[in-house]
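To begin, one chain is listed below as structure tokens, in the form predicted on its own.
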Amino acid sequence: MWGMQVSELLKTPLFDAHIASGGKIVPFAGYELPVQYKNGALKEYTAVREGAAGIFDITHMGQVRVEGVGALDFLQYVTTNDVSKLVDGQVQYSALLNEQGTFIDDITTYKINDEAYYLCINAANRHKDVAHLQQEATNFDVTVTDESDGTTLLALQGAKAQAALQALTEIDLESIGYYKFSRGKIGPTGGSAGGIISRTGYTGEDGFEIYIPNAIAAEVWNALLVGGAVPIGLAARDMLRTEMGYALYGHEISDVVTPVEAKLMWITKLDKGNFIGKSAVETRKSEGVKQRLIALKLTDRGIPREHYKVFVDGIESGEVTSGMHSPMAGGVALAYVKPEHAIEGDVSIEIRGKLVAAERASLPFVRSNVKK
């Protein structure tokens, strides 16, 4: 991905807006996206964590519509969570597994009604996910439509997110509960009636994710900036995500990891009936895992990074999957280690050839302020 030529990369409808705000553009998941803006990632992070609001262009994520009388049966079979528990207007965190029980992707499922659902999928996995879903759909009375190219997705996160967004929509944002959504008009000049606003996000702060047609993307983005929102790049986004301990595909979850290792059995409902990967997950659960995901916090100075080796009692045990210097918590990391080292033993992380002491931590690393 990082070796792609610029001419091969895609642009979101907000590319010019990022340039206008001083965005430093880098390749990410096949797109040209801002890693940070002119004031730097730390100030962007602070805007979200300390009482303001940040706006993220996450249009590179994929959006898939699932419709038909067989929609529920289909989603029960292809996802890990129990879709039958959803009510209209509710969102559910879930995953797509392969027959080996490992991750194709982690997703969110939006229930519009009994015969219509909306899926948000990861950018790098979009085409793989859609091909998988459309192949499986041939066995159900359902249609799977990739709407990614026509949809802009924004995340507005932070204490002032609701106030900034309310001026742009007729939807009563106060009435939208955590992991709930509403549909209606969004936009400063009448906008589009086809928008979706959900009280979701990946930062640990109150906020929303906003689905709108590409045609009004720049208008909504600029109106939110006028309303006080700060543009946020990929670097600050990853800082916020890591502090919460939220899994990221290609890091904590991948096609070699099952929900058992990744501590995601809470979205894997083995009692709901058959689904892709179920038997493999049951086998892994009964046999035991060879690695387990833990949270670590450095007790000495240093910055843990992805792929840094983790040692327990001086023995190499695993590696960091996500790591950073948290402005609020210091050096923090998520890492896979051998199961016998998940709970006991002295932990250290190798940083530039030196073992730096760490301790096991509970998640999140900093306080979550999501509005539940």
Second form
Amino acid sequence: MWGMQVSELLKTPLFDAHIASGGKIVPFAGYELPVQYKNGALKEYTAVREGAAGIFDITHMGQVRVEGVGALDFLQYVTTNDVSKLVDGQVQYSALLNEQGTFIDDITTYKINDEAYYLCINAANRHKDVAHLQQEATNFDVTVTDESDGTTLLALQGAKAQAALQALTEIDLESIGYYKFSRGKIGPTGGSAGGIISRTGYTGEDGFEIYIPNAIAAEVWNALLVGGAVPIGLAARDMLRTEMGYALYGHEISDVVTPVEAKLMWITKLDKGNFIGKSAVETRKSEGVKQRLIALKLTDRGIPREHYKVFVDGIESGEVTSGMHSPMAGGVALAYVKPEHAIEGDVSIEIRGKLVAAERASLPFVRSNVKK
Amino acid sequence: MSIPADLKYTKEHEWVRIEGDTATFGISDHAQEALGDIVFVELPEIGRSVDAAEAYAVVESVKAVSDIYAPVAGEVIEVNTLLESEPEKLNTEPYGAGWIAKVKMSGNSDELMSDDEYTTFLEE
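Any chance you could show the form predicted in complex with the partner chain after that form predicted on its own?
The complete assembly is shown below, putting the previous chain first.
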């Protein structure tokens, strides 16, 4: 994802706003996005974790509209979770698998009504996802439309998120439960338009994800800044999600692992009827896996980083998929290890040629404050 | 951007203060700003011999791991252990409390830049 040609990079409608806030721009998933703003990633992290509100430009995420009388049957077939369990206005974490049972992407499914859904997908996988969905859609009475380019997606996360956003919308935010959404007017007077607000996020704090037309993106962003929200870059966003142990495509999940290894069987409903990848997942489950995702915390000083090797009882067992210095929990990592090492054995992580002692940890690494 | 006049600099954005045969090493204000929030420092062992331009310490910011290179050759005689508990001193006081190590010099300092030369180097 990193290091793409500058000429190929896209800008979100908030590019100028990022520059105005001192954003340090890097290439990410085909977009020019801020890795941090002028006060640095740690202060941004603190704003979200310790009682303020942070605002994130996540417009690079894609939105796909699925419509038609066959929408439910289609989504049951292409996604892993049980879409029949959704009520109107509910969001569900799910995944798209291929026939090998490995991940095409992880997604969220928004149910508008029985014949209309939105899928929120990862930027880096957008074209692959849309091509896959449109191919599969030919067997169902459904249309699949990529609406990414007209939509700005913001996340507003932290204890003050609700108060900051309520000033900008007629939607009663208090009435939106965890993983629920509402539609209505969003934006300051003179700059409002119809959009979607869901109580979802990727930080472990209470907060919202906000879908609005590009035309009002800057007005909404600036109004939230005036309301006290702190702009948050990619670095702090990655810290916040890693502390929660949330999977990131290309790290914990990819087209070489299935939900069995990735600890995502909770979104993979084998009892709901047939879906793409189901038989491969069942086979993987019964035959056993070659690696398992675990959470680790260093007990000595150091920072685990992606691709660092993990040793168990002195034997190389796997590698780190995400690692960081958590201001609250110290050196923490998500890592794949051999299944026989997932529960037992002395764990260490190799950092610059030295083995640094670690212990298995439970997730999340720090307390989650989502409003369930 | 602060560039004190009493220090010498390298193209890798380290500074060195030479007093007799003792040299104190650190990273420049420009370096700390480019690295971003520093959250971990790995210091060299006391007694270690380092060559000029050899990596002698490691600094980790939120996103990146960076080697720090010795401006001059010498033997490490003191390290700033404060940085193990307060690595942010590298950001807040790069020329003061954020110094990294002191060496007993064994080589020359001919390759170093003056403050004026470093200022010009940064502008290029």
